[in-house]
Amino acid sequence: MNTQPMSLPDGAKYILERYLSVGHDAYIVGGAVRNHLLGLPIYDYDITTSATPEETKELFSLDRIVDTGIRHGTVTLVLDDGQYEITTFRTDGEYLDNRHPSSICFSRSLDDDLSRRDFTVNAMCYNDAVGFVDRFSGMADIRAGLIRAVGEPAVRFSEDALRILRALRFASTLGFRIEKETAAAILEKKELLSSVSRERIFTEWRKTLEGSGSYDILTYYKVVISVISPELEGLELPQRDRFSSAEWYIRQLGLFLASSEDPVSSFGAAMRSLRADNFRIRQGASALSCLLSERLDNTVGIKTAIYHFGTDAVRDAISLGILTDRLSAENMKALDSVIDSGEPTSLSGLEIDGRGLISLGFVGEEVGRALDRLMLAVIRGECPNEREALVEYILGEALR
C-alpha cells in the first residue's frame, strides 16, 4: 500500500492552501485517497471543507465557480488544470425514499462528514499539513482487501439503496471481498433497490461486470442480481477463466445465454428495463441470435452470418461462443481470414444489382428474393460472382 504523501496537482494544492490560509479545514477526500493508497490512477480530486458554499464563493471570487449541487453544499471550481468538486462538511437528515436525505445540515466537524460516507475505503481524506486522516480504519481494510460499511451496514443501505450496488462494484473492480456484516446487510436490504433509478442501476451493473472480481461477486450475490434483473433469476455463469478473459458486454451476453431459455428475449427485456442504449441492445440481440441460428464453425457459415447479421455482430457472436465453450479462437481467425479475403458477404459486393434483375423481368418482391438467392449461392460456392454466371444461375432458378 502506498502511504507516501500524495502528489497533488497544482489546482488541488492551490485550493487547499487557500482554505488553510484563512483558518478553514480542507482535504482531498474519497476516491482519490483510496486510489493513491492502492497505487491506482486518480481521475478526480474531490475536496471536503469546513467552509460553507457562500464562504467558498467569497474566498475564490476571482475564479470561476459553478453551483453544481448547491442544495447539498457542492460547488465546482474550474481552474486551468481541471475541475474540482468542493463540498461542505455536512450531516444528512432522514432518508425518506431510501435514496436521498430529506435535509442536510452544514457542519464544521470533519468527523461528522466522514461518518456519513458509504465505505471505510472511501471515508479517508488527506492534506499536506495533516497527512492522511483515517477515522474508520480504511487503510486496514485496504490491506485486508475488504469492503466494509461505515457504521451500521443496514442503516447505510436503508439510507441509500444504491450503496448496495456500489459495494458490489467496488468489490468487483478492486478484487476485494465484502465484509461479513456488510454482506449480510446487502442480502437483507436487497429489495430496497426497487427505489433506485434504472439508469443508475445499469451504470453500477456495467462497472461491476467490468471488474476483475466480477465472477465471484456474481456468484455470491445471485439473489441481488435477480432483484435488479428478474430475467437473470437462477443465474448461471460460464467457466471462470473464459469469463475473466471476455469483455464486459460479452460477459453480460454470456449470463443471459447460460441462464435463460430464450436469451434473446430475456436480454432485450432486461436491457430495456435498465434503460440501456438502443444500439447496444440491438447489437447484443444480434450477437445472441447469430450464435443461436448460424453455423460459425466453418467459412461458409461465417460468410452467411456476416450477410445476415453484419461483421460486428458475428465477431461478438464468436466471442460469445468462445466464452461459452461452443467455439474456439480458431473460429475468430477464420472470421479475420474471411474479412481479409475481400470476398463478397453483402449485396453491395454482388456483381448484379436490383436494376439488373428488373431488366431481366423480375418485379416487386421477386427482386429481393432473387438477390438473396444469388448472394447465398456465391457464398456457398454454387455460382461465381460474375455477372454472366449470375444471370444464367438466376434465370435457371426461375425456370425450375
Given for the second form:
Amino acid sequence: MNTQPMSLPDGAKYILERYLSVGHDAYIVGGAVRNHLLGLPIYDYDITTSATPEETKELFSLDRIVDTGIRHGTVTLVLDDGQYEITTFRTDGEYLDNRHPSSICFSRSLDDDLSRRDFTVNAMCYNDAVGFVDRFSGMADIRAGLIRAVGEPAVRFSEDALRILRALRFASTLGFRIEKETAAAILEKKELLSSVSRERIFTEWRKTLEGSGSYDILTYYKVVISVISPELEGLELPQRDRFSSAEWYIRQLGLFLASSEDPVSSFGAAMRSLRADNFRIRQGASALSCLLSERLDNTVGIKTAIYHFGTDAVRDAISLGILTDRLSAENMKALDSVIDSGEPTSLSGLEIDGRGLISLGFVGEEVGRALDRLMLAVIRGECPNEREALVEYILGEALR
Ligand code: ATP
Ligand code: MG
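Complement to the form predicted alone: the form predicted together with adenosine-5'-triphosphate (ATP):
The next block holds the full complex; its first chain is the one shown before.
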C-alpha cells in the first residue's frame, strides 16, 4: 500500500491551501485517496470542507465556480488544470425512499462527513498539513482487500439501496471481497434495489461487469443479479478464464447465452428494462442471433454470416463463441483473412445489381431473390464474381 504523501495537482493544492489559510478545514476525500493508497490512477480529486457553499463562493469569487449540486452542498470549481467538486461537510437526514435523504445538514465536523460515506475504503481523506485521516480503518481494509460498510451495514443499505450495487462494483473493480456482515446485509436488503432508478442500476452493473473480479462477484451474488434483472434468474457463468479475458459487453452477452433458453429475447427485455441505449441492444441481439444461426467455424460460413449480419456482429459473435467454448481464436483469424481478402460479402460487391437483373427480365420480388441466390453462389464458390458468369448462372437457375 502506498502511504507516501499524495502529490496533488496544482489546482487541488491551491484550493486546500486557500481554505486552510483562512481557518477552514479542507481535504481530498474518497476515490482519490483510495486510489492513491492502492497505487491506481486518479481521475478526479473531490474535496470536502467545513466551509459552507456560500463561504466557498466568497473565498473563490475570482475563480469560475458552478453550482452543480448546491442542494447537497456541492459546487464545482473550474481551474486551469481541471474541475474540482467541493462538498461541505454534512450529515444526511432521514432517508424516506431507500435512496434519497429527506434533508441534509451542513456540519463543521469532519467525522460527521466521513460517517455518512459508504465504505471504509471510500471514507478516508487527506491534506498535506494533517496527512491521511482514516477513522474507520479503511487502510486495514485495503490491506485485507475488503469492502466494508461504514457503520451498521443493514442500516446503510436501507438508507440508500444503490450502495448494494456500489459494494459489488468496488469489489469487482478492485478485486476485493465483501466483508462478512456487509455481505450478509446485501443479501438481506437486496429487494430494496427495486427502488433504485434503472439508469443508475445499469451504470453500476456495467462497471461491475468491467471489473477484474466480476467472475467471483457474479458467482457469489447471483441472487442480487436476479433482483436487478429477472431474466438472469438461475444465472450460469461461462468458463472462468475465458470470461475474464473477454470485454464487458461480450461477458454480458455470455451471461444471457449461458443462462437463458431464449437469449436473444431475454437479453433484449433485460436491456430495455435497464434503459440501455438502442444501438447497443441491437448490436448485442445481432451478435447473439448470428452465433446461434450461422456456422462460424469455416470460411464460407463466416462470409455468409457477414452477408447476413455485417462484420461487426460477426466479430462479436465469434468473441462470444470463444467465450462460451464453441469457437476458437482460429475462427477469429479466419474472419480477419476474409476481411483482408476483399472478397465480396455484400450485395454492393457483386458484379451485377438489381438494374442488371431487371434488364434480363426479372421483376418485383424476383430481383431481390435472384441477388440473394447470386450472392450465396459467389460466397460458396459455385459461381465466379464476373458479370457474364453471374448472368449465365442466374438464367440457368431460372430455367431449372
Ligand atoms: P469512482 O469515481 O472511481 O467511481 P469514487 O469513490 O470517487 O469512485 P464517487 O461515486 O465519485 O465514487 O463518489 C465520491 C465519494 O462520495 C465516495 O468515495 C464516497 O465517499 C461518497 N459516496 C458516493 N456515493 C455514495 C453513496 N451512495 N452513499 C454514501 N457515500 C457515497
Ligand atoms: Mg469519483
